[in-house]
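The form predicted on its own is given below as one chain in structure tokens.
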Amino acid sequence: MVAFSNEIKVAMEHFGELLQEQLKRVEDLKASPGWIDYRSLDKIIIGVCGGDGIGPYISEHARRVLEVLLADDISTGRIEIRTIDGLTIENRIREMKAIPDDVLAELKRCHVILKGPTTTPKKGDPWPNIESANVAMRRYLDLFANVRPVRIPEKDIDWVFFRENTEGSYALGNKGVDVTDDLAVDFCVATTQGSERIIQLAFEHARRTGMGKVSVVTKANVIKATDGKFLHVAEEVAKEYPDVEWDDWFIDIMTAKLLDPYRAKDFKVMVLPNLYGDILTDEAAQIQGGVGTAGSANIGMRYAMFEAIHGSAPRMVKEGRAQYADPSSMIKAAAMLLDHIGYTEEARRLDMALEICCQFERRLKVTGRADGATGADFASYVLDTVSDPELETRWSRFKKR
């Protein structure tokens, strides 16, 4: 039998230094100051980072939408709106780091943040395989909420997704170890503090919406530590939320309920660990008419970003057709920044007003091509429908159909 010790010590001391760091870190969530509250500041900073590929194209015309909606507080100083350059693969390569120094103090300037997709390399690849700009801007900024809404009215879907952003699979995806040419292993984490406030956070926005259902989603008859430990939290969270009912699904058997005609409607909001909720938000965005449509909040008790869920596209770019990709990911990412920091009527109105022209009327429809709509004109039509006068009217009429 072949002998490994020298190859178990590295890997074991590896793993040790990872231990010491996520303990730490429990502690660290033990001493959580508490969240935010935006009427108290005199001043709401928004980062608009456009990212890559089609990043700046569908981010501008989101700040477009912005600007119009909170023309009257940027006016007063209530709100600014900074651009923050340098979140882009050329930059994070030159640094070979996920996140530049430079950048992130800017985005730590801000309150919250509108975010472009941003590239991620891969193996093959041109780029050095550099850790994702997403995975370490939710550690860094502690973004432990990534909140998906999914609305398809036709059939009376009505989803909100929150997947747990900071342990899980992902938390130290680029720190596994290979053991021996041969083994690899990656690690998945879990903690009590990082469980309770993600399914806390599910729990109360189903009392407070009246959605009033929460479906934990894990694995947990297989993978007993991690995902025992976030079931077995959730149970622990329910106690505290009897007007909520709740019941728990494995991933497996979720994914095909989601494509379930006659159970679909009847899931509401949905808690689930990191992984399974990457792989989950986008079968249900794809559902609603594709990853392009949906939007995402990645949130925390100091900081909250939003984004776009789909990648950066960067063949359009080469192509030159970034100037015909879909900007309506971006704009509900927007929806969901402008009623996080308390415009709940703008974005109420803007969250109508992306349902009549993606669902309803569909009077521009973007392609990706030159046989669609531009970006830019489809931010125009969503605007011109967030102006109209009768907004309410036309998205109830379409409501009832």
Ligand code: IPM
Second form
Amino acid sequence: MVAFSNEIKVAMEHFGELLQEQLKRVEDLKASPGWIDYRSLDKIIIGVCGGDGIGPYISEHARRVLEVLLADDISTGRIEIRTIDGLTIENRIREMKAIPDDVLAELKRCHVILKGPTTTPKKGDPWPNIESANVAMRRYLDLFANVRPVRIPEKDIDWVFFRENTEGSYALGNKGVDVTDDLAVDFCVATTQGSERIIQLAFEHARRTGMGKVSVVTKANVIKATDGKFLHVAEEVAKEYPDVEWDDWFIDIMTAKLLDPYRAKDFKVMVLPNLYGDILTDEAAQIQGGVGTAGSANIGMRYAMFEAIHGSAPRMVKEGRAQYADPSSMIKAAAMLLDHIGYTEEARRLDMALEICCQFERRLKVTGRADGATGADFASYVLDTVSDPELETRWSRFKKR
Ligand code: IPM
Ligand code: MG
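Now show me the form predicted together with ligand IPM; what you just gave was the form predicted on its own.
Now the full complex is given, and it begins with the chain already shown.
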């Protein structure tokens, strides 16, 4: 019998509790009620959370775009756009909660959420090191699929990342242990059910859109238990999709190959565990033109949340530049929201307008500084473009180049 030190006993007890929680999660996953059908609802409530830093600015612009595109259904009451205040770092610190209870209750009364970036504290920051509001929201609302598209038409790049959003190194990100002063341990989680649902969604997407190919990204040669499970589940799921081609890649070489012009265009749908997805999608967004250009959908069976993929840029606010923040990522998120709740034509038009404004025509450039356009002017440019009767022709003219 090994005699464990008190420190080890404490850590073991902690680990035991975590395992119990995760096993309970597995049971919940098995009992999942299935997908909500927005089309069958009389009313869809869209909650808008401003967040921190530049968040309130850019989410306001995205909200304006939604209000224009959904004007008819807002006037009949089929759509309600509701402001949800209170998801600010000051409130979260006051309550010492990643999401204050009243805010969470309000979020749960919505169907979908448009969320501005929120500050994520880390050790040494001026505030206590509480959990990220993003990560908590993904967990509380079980938003298991983080879908992040990146398109660069002139390079023939059309990627969609399906990042697992509730497991991996994030599941217990704030529950690691400092066993002693010198030893810290974090935990990484993969469940069969959690891996299956994200991988299935990726294969479904590849099939439904005709993209036809899925790349599974792990580091299963080294991280053998969790990544090994993810890859094994992918092998099983792939058998149900004989019409979809698939391959598997390790995350390190994948970060290199996204930059390889010969290889990059061959990637289509990519599915990957949480942390790798976090990293790879920032790289992909940068290739597209910067993290300010990419939108992010956090999809669950009951709720969905749409956001920019970048942070709250407090420095821009401190330096008085918030009005110059680029709202394209939030507007892209709004397009994904529209598509998700069944307004596919509006979403398609908005996507076209964004491509024209951000990539093809670029009549206004947002630089984040006074030498560029303001976010409000840029949003007006997108709105003028989306309402242009010649939108389609304008878009295909650029497309053909
Ligand atoms: C993202 C962000 C978040 C994450 C942060 C803000 C917690 O980087 O959405 O990619 O790591 O998931
Ligand atoms: Mg990230």
